[in-house]
Structures are given as C-alpha cells and as structure tokens.
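Presented below, as structure tokens, is a lone chain in the form predicted alone.
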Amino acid sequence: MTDRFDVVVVGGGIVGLATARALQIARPGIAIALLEKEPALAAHQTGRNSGVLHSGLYYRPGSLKARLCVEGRRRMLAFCEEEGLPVRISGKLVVAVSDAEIARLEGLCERGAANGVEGIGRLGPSGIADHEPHAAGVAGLWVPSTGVVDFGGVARRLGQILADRGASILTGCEVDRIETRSGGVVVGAGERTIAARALVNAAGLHADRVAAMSGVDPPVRIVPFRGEYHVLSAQAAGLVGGLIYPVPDPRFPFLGVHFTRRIDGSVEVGPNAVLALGREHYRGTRADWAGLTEVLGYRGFRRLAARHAVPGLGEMLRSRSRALYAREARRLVPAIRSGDLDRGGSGIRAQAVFPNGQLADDFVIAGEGPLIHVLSAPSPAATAALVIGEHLAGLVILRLDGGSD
C-alpha cells in the first residue's frame, strides 16, 4: 500500500520541522509526512549544539546566512516566548587577545553593522572586565542581542504543533529509495512507500546521500567534523557570566574554543573540530570505517586537509589532551586550569565541502523537478530555522502550483 501526501520532508531536525510548519501556515490542510530515521526528533545537530541564538555578527554581508540570521533571531525569540520555551539573552563578548587581532575585531564590528545587528559596542580592557570580570584582552566587542535557547526543545515543540495540526511524524523511518515520477516523487523506507507531489531533503548529516539517492549529483559532499565539549566544574563556572568568544582567524575554517553559559546554567567550553570517523561518530561510539573511507576518497576533502594540515593537527592534539584544551581556553579566561574542565558531550557538524576543497560557508540549496535538497545548512541554521523554513516552503509551493524557481 502506498500512502499519499502533498509533501514529504526527509529529516526531523529543526530545519525540516520549520519547513513543514511554514507549509502548514501557508496552506492550511496540506498533507505532510515528515520522515526521521531515528526514534526521536532532533537526535543529531539540532539536539547536540550549544544553543546559541546568534545575532548575525560573523556572516558575509549579502550572504543568505546574513540576510536570514537577524530576522531569524527575532522570530525564534518570539516563538520561544509564545510557546513558553526557556530563553536567555545574555549578550556575547568577543575578545581580541593581541594587537594583531584588533583589525579583525574592527572588521567584525563593520560586518555586524552591515547586517543590521543592533547595539554593538567597542570595548577596551576595562570594558571587557565590566562585562566578564575574569576575561582578559586588549580590546573587545559587546553584542547584547546574542543569547541561548534549547533548540532541541524548540524542535520537539514544532513536532507537537505539526502533529496536532494533522501532519504525519514518522520516526524510525529511514529512507532507502527515492524515485521521481510524473507529478511527483515516490519514497521508500523499508516496507513503507510514500507518494508525494514534492520532497524536501533536510537530512543534515546525510543530505548529500539522500540527494544522490534521488538521482541528483550534489555539488558538495558532507565531511563530518566532531566538536568535543568540556564543561566547567561547579567551582570554576563562576568565571564565565555569559558567552565569551575569540576573534575568528580567516586562515582557519573553524572558530576555535569559546565559552557558553547554556540555558540550564552550565558553562560549556568548546567545541574543537576534529575529523569524525563517520557521520555519527560521537564520543564513545564506534567508528564507521566505510564512511571514513568515503571521506578520504573524496578529492575535496584531500584538498581541504592539505590546506589546513597544521591547524588540523592542533585540533587533534587538543582532542587528546585536556591540558592543551585548557591552554587554549586560557587565552580568553586566564584563570582556567585543566582541572576545571570536565568532559562534556559531542556533536557532529555536517560540513559541506566543494570538490576544490573550499568549505561551503553559506546555505546550499539545490532543486530539480519536485525535489528540493538542503545540502548545506551551517550555523546559524538553528537560529534562522523559522525563516529558512519559510524560504523553503515558498519553493515547495511554487512546485505545487506548477511554477518554477
């Protein structure tokens, strides 16, 4: 038997859920099936991040990330308040620890202003101490609009709203075949077959594989990087009041170790970024050697690795040494000691990489016929999820109405 819907969404993370909700709002009564291979929603990137509600400071002006982040933050904040979900707007301190970083700090300030981030303040050493007494640096930026939420909780609430309004939320339902046909698409998941007029692939860590399953040659491949967190001990947690970030180095692909006081009051340190031995290779789980072989065989990864071999080695060493991890953290908060760090959780970043070794630093959305593939949804995807969902829903509606994008 084949179940029939208007739209099938693959992936039960926050982007897929927000897209389904935006479709319900735009087209009341629309028949939606959301397929998630895990037994629960938000099992991967959505449920394993720091929960930072980003302001839009870092993103290239004019990029889709920049355009969606500021409005996405406002909408996510309103959603949390309406639904009674916890949120804390604590502000973020970005610290330059040397004179060499001041020019990059000024560049961040200009980017934030260009992106419409309000209230950014330049700080000297005394201003840094006013906001975070235990942080140290030669200059800083104060970004009052940054905060934290529980994105896993947001996702679960979206799932409940969807189900209450008639959507079919199918967990434990792993897609294993996709066939496009005249008038739509047929999706298989084990013994289940689902027909729909349009499909949204929001499968995150497996988005490129789902795209390939549908016959699309994706322009990027997912390379999984594991981010490993530590948590400040109860005795050291008072060293951090909110969020303390470094100035990003444009030579390196990832931000570096930083501090986040989470919605539950704990203080996370990290994450670092090391190549994961599989797309779901979290701390304490088995390596996926076939998945690693796939990554190593991809020329885009080999070119990326050659370009960033030195910082990549540093990340690997910090992954193995709490003392080295603490030394990196002390750049921002000098009082941190290795004994202050308790091992925390880990997450996998679905980093999209082009064949030339360049990282996809913006959203990558591809579509053909009834298919829409979200091939790259990097941070601030969780912050901007509600407006990303509206953007994707608009593309779906064009297809349902017989138009094109």
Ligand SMILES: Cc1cc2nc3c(=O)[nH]c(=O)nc-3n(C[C@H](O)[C@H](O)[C@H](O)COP(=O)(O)OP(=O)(O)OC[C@H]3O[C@@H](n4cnc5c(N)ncnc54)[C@H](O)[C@@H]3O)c2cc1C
Given for the second form:
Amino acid sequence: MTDRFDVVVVGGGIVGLATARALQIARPGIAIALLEKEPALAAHQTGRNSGVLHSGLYYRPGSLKARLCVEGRRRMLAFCEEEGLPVRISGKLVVAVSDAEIARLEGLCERGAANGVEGIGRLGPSGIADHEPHAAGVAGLWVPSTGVVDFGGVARRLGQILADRGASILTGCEVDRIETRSGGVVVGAGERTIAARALVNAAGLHADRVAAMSGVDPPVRIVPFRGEYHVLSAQAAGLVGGLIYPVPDPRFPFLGVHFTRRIDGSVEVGPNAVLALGREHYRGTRADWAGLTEVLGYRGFRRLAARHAVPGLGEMLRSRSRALYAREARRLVPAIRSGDLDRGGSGIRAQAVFPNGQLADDFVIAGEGPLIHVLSAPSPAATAALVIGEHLAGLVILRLDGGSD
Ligand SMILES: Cc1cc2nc3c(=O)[nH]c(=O)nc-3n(C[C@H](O)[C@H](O)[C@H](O)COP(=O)(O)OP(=O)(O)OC[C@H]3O[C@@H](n4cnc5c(N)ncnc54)[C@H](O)[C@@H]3O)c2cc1C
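Now show the form predicted together with this ligand, given that the preceding structure was the form predicted alone.
Every component of the complex follows; first up is the chain already shown.
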C-alpha cells in the first residue's frame, strides 16, 4: 500500500525539519512526511556540532551563506526566545597571533561589515585581555552578535511542532529508492512506499547518494571530515569566558581549532578536521571500507588530497597526539597544558567536493522536476536553518503550483 502526501522530506536534521516547518507555515494543512533513517532526530551533524550561532563574519559578500546567515541568526535567536529554548549571546573574540595574520583579520572585519554584521570592534593586545584575560595575540576582533545554542534541542522542538500540526515524522525509515513519475515522486524505504508531489533531499552526509537514487548525477560528492573535540578540565575551564577563535586559514573551509563555552557551561576545544574513515565513523581507527573506498575512488577527492597533503598530515598527527592538540590551543590561550584537555565528542562534516577537487564554498541546492536536493549545507547552515528552510519551501511551492525556478 502506498501512503500519499503533498511533500516528502528526506532527513530529520535541522535543515529538513526547518523546511517542513516553513512549508506548514506557508501552506497550513499541507500533508508532509519527514523520513529519518535513525531512531531519533538530529543524530548526525545537527546533534554533533559546536552549537555556535554565527554572526556572518566569514562569508563572501553576496553568497547564499552570507545572506542567509545574518538573517538566520536573528530568526534562530527569536525562535529560541519564543520557544523558551536556551540561547546565550556571549560575543566572540577572533585573535591574530602574528603580524602576518593582521591583514587577514582586517579582511574579516571588512567582510563582516559588508555582510551587515553589527558592532564589530578592532582590538589591540590590551583590548583582547579586556574580553578574555587569558587569551593573547597581537590584534583581535570583537563580534558582539555571536552566541551559543543547542541545535539538537532546536531540531527536536521543530519536530514536536511539526507533529503537533499534523506532519508525519517517520523515524527508523531509511529511504532506499526514489522514482520520479508524472505528477510527482514515489519513495521507498524497505517495505514502505510513499508517494508525494515533491521531494526535498536534506540527507546531509548522504545527500549525494540520495540524489543518485533518483537518477541525478550530482555535481558534487560528499567527502566526510571528522571534527574531534576536547573538553577543558574543571580547573582549566576558567581560562575561557566565551568564544575564542583563530584567524581562519583562507585555503580551508573550516575555522580552525577554537574555544567554545557551550550552552551547558562546559568549554570545548576544537574541532580539528581529519578525513573520516566513513561517513558516520565517529570514533576509532577501524575503517568503513566500502565508504572509504568510495571516497578514495573519487577523482575530486584525489585532486583535493594532492593539493593539501601536508596540512592534512599535520591535522592527522594532531588528531593522534593530545600534546600537539594542546600546542595548537596554546596559540590562543598560552596557559593551556595538555593535561587540561579531556577527549570530547566528535562530529562529521559533509564537505561537498567538485570533481576538479575544489571544495564547495557555498550552499549547493539543485532541482530537477519534483526533486530538490540540498547537496551542501555546511556551517553556518544550523544557524541559518530557519531561512534556508524558507528558501527551500519557496522552491517546493513553485513545484506544487506548477511553476519552475
Ligand atoms: C563538527 C561540526 C561543527 C559544526 N559547528 C557548527 C556551528 O557551530 N554552527 C553552525 O551553524 N553550524 C555548524 N556546523 C554545521 C551544521 O551542523 C550543519 O550545517 C547542519 O547541521 C546541517 O544540517 P542537515 O539537516 O543538512 O544535516 P544532518 O543534521 O546531518 O541531517 C541529515 C539527516 O538525514 C538523515 N538521512 C541520511 N540519509 C537518509 C536516508 N537515506 N533516509 C532517511 N534519512 C536519511 C541522517 O540520518 C540525518 O539525520 C557544524 C558541523 C559539524 C559537523
């Protein structure tokens, strides 16, 4: 028997949930099924990240990331306040530790201003100490609008609201086939078959595979990068008041090892970025061989690896050695010792890579017929989820109404 809906959303992370919620707001009464393969929502990127409500400092002006982050931050803050979810706008400090980083810091300041980030302040060494007495550097930026939140909690609340308003949230339901038909799409998950007029693929680490199931040759492939965290011991946690970041290396999409005082008060150090041995390989050294072979066989990955072999190796060494990890952390907070770091959790980023080895720098959304594929939704997609969801809902509605984008 086939169940029928207006829209099927694949993926119970924050992007899929926010899209379903935006559809419910735009079209009250719309029949939505959200399919999540895990037994609970937010089990992957959404529930395993730094929890930072980004301000919009880093992104190329005019990019989707820049446009959606600034507005998304404001909307996420308002949502948490309305729903009584914990959120704290603590501000963040970006620290340059060498003269060579000062020009890049200035570039960040200009980007932030161009993106509409308010209140950014330039700091000298004493200004750094005024905000974070244990941080040290030659110059800094103070970004007052950055904060922290629990994105997993936000996702679960969205799921609850969706269900209360009539959406079918089907957990433990892994989509394994997709067929497009005239007038819509038929999706299979084991024994179950679901028909809908439109489909949103928000499958995160598996988004390219889900796109391929529908017969699409995705323009990017997902390469999983694990981010490992340490937690500061209770004695050392007082060395960090809020959020302390390095100046990012422009060659990489990740922000570099930073300090985050989380919403629960604990202080995390990280994440680093090492090639994951599988798309859901959070711990240990035993590889998911099928997944790893797929990555190594991808031309885009091999080109990327050839270009970044040396820094990649450095990250892998740091991943194995707490002393090296602590050395990286000490660049920002010199009093940190390796004994202050306890191993924490990890998350895996779905990094989209083009066949020429270029990393996708922006969100990548592709549409074909009744299908919309979110092929890349990296950070700050959790911050921006509510407005990304509205953007995707707009694309769905065009399809339901018989238009095109
Ligand atoms: C280490 C790390 C730190 C980060 N820090 C931040 C931060 O501080 N601030 C920020 O804004 N962003 C941050 N991000 C990015 C943010 O977490 C992601 O951009 C966001 O969570 C993406 O959400 P998503 O819904 O697209 O993906 P996910 O949360 O991964 O959800 C995708 C879902 O699809 C499901 N799925 C996959 N395949 C199928 C299938 N075949 N059938 C059914 N379901 C399927 C998965 O089980 C999963 O639950 C970070 C990410 C990582 C990994």
